[in-house]
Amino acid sequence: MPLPLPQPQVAIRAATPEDLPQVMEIESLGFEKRWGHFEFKASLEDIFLVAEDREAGRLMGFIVACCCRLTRRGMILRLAVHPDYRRQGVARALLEAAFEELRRLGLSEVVLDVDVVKGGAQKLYEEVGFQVAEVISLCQEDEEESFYVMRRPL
């Protein structure tokens, strides 16, 4: 029986204009209406932590939050793990990390969307406390055209 593979070292740290090359590359394996450089230049002022595999030289994912202070409410915008490693925990790690970003601007609440076809997603969410507080269809004959929007205290 093989030795399972290592898993790699999650570093957590913000976002460089550098980063932003590797952060479209996995965005556009992750997801099909897709950010362009503009969107993730005008973030980097914004909640914007990549998750990076030091030994490897490469990110593994990122997340982009933002915050109003008038609701105390943060958003996740986006959040991405390339294929090569996800299920490793690194989206959770990502998570974690901009969750302790928000409380540390004291914001109590944070807020996302997710595509009701996404389950996948939507589990890792529930998982990290996130409830669905309504769903919202654009279209009624569509699945693929409904989103959850999903709440979770700080």
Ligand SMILES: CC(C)(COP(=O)(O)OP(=O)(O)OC[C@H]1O[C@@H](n2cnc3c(N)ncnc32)[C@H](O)[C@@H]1OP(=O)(O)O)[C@@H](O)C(=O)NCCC(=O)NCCS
The other form holds:
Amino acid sequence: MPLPLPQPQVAIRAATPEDLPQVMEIESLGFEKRWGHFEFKASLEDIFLVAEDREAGRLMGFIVACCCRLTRRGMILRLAVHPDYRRQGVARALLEAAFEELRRLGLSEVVLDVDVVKGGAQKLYEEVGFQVAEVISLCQEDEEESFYVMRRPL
Ligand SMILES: CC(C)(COP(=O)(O)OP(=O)(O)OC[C@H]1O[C@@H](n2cnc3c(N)ncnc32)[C@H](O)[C@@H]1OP(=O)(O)O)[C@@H](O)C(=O)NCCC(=O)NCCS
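Having seen the form predicted alone, I'd like the form predicted in complex with the named molecule now, please.
First the chain shown before, then all remaining chains and molecules of the complex.
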């Protein structure tokens, strides 16, 4: 059962090419290693949802997910919320909407990677039902190079 949207003026809908400049602005505020226009344009073919503040006429956040045909698993590839709208339940609502889309594709599990140093994001994922399945360390001395693989049934 999807959670109620954080505010009544918030709409979650499929991204369009016109959303890409705002998506890329949110991306630039959320990540150091950024996706470029090409990745986002290609993602319009996948599950690519945006949360829009209809009153203000601006995007609050976005999520990109896809179906891995080989493993029959859903994957969350990208999630970010504009700093102006954080801690209002927007990411949680985007995740729930993406789960719904993945269930519609007949998938029964969703996975994602999260950097070990991103404690806030990890807490968010645990709250919506993900559990750490594996820890991957690319460099043993540097925690910043480590990430968790998290899984959740759909
Ligand atoms: C991580 C991110 C997407 C969270 O978005 P958000 O809309 O603020 O998250 P929500 O409001 O839905 O958070 C739901 C719950 O998750 C947890 N949470 C979210 N962000 C947190 C943070 N920075 N610190 C601690 N807990 C956090 C809290 O428990 C929160 O509930 P609460 O606000 O009632 O305490 C956002 O901070 C962001 O865009 N960060 C930069 C990009 C990024 O790291 N993306 C994830 C990559 S894996």
